[in-house]
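A single chain comes next, written as structure tokens; it is the form predicted alone.
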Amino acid sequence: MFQLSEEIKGAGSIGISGHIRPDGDCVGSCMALYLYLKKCTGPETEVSVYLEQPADIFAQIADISEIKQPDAATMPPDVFFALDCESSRLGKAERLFDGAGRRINIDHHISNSGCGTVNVIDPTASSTSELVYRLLDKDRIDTEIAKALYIGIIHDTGVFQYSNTSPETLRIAADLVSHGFDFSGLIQETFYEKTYVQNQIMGRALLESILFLHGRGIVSVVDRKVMDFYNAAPQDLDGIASLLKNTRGVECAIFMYETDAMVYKVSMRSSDRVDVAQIASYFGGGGHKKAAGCTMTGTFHDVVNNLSLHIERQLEEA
């Protein structure tokens, strides 16, 4: 049974990171985590947190300033925490936990095995961020660290659409809200509202959007060109995907953009009948069953055509 104040117990130095590019899970688990452990260890322990540069719609998290980057470590900690990801997706920060004398991996997607001296991997868990309230004495909770875990919860759940949400998702988000933050405002500012910037470039993806296998599937790709054009980075493009799969009769949608010449993150959402996060694997990349991405080499049709193989497989089996 894991208990926090035993893995942690005795450590002089504390690290915890998640994924390069982080989204709202990522950031919400990560700052949760650092917040608690700020507020319960003692001031002979040192807590810090590595992340790339958080969008700036988050914020308001309490102490998101004190975020460093990897290269301000010059010596792994005692104890370090992987959130929401497997070791290879930490980028700098992956020096660190490999050499850091416990390592601890928090995640919920079903293609992490687990990478740590001590694993918590629960695909059934609707995001990270609920894992790690599980983890987290009740009664420490504050207001701060509620609002944190709520972003992430509300970001990986669609707020609380998505097939990943159970009636223990529910409760948690309830205890949550119980500590007294706007939560509804944290809804729209996080997640809803878009800058004008963002709203230009997903109109532009979806009027360029492109049917495929007799409509079953729906992709979208925005280049380097376009990404110039409207001076947009890739966490302006976040929600594209999901509003492709919106589409009626769309099986599975795709959404990728360039990330160099002819290297395109994609982005996958699917029904029941395809498994992305297989997909993905098998690119390299990983995910759950109806939300997953991957990194591809080749041209926009190379990639298409061999994505479109898998997901027709999955389709005609179904």
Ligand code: 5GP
Contents of the next structure:
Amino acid sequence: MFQLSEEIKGAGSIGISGHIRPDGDCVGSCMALYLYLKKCTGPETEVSVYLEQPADIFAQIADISEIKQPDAATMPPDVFFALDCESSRLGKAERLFDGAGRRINIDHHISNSGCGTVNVIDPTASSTSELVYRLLDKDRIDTEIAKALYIGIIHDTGVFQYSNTSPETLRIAADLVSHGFDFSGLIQETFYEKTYVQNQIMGRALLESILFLHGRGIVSVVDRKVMDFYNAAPQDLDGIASLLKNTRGVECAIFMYETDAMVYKVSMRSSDRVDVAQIASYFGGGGHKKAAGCTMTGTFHDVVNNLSLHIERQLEEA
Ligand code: 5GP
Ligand code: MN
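Counterpart to the form predicted alone, namely the form predicted in complex with the ligand:
First the chain shown before, then all remaining chains and molecules of the complex.
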């Protein structure tokens, strides 16, 4: 049985990090654990959180300005937590994880087989934030910690809509809300609200989307010219894959954007009949059954053809 207090006993330094291009669950779980450990350890323990710059919408999370760049650390810490990913997706923080005395991996991705000396991997959990909640002493959760965990949960469940939402998720959310923050505003400002430019790109991606497999697949792409035109960052594209999936009749949506010439970051969303984690893993990525991603090279048509073959095969088998 994993006991957080036992795992960090005697540590002079603790590091926390999550995946590259951090999403709501990654930022929420890392910041919640950071706030908690700062509060629950003494002055003899230095706690640090390392992440790529989170999107502005997460500015509401307490002490988010204390996030450090991995380059700032000279020595790996005694204990390192990798959250919401396996170590290969930690980016620059990977070397800190690899060098740490105790490596703890907490994740809910089905594609993660555990890369720590201690692993808390549960693909049935809605989010890594839900897993972190389970590990904390409930009496020591305060409003700021609750807010960070709540943000993580709403982002990974699509505000309690996706099928990863369990009765347990809702009970946890109820407990978090009892801390008395403005949950309604938090959902609006961190999940639904978009900038004008984000909405424009989203509209364009929907307008230019193409159906395939007789309407059971849909794909849209944003190339580098469009990214440059709108001066858009990858974070500005969040939510487009799910919107495409909302098309009636579609079993699998593919959204991709060009990161380099003929290199595409692919996001997939699916219904019960297509396991996109399996497809993404085949192409070197990973994720969940209904939401996964990978990076692929080739022309737009190569990428779509390669993915479409796998989607079609799964649909035939289903
Ligand atoms: P998104 O499409 O929103 O970027 O990601 C959907 C899910 O797939 C998330 O849980 C994310 O962590 C995972 N994912 C996306 N891209 C990759 C990837 O390149 N590698 C792995 N292992 N997981 C990914
Ligand atoms: Mn997650």
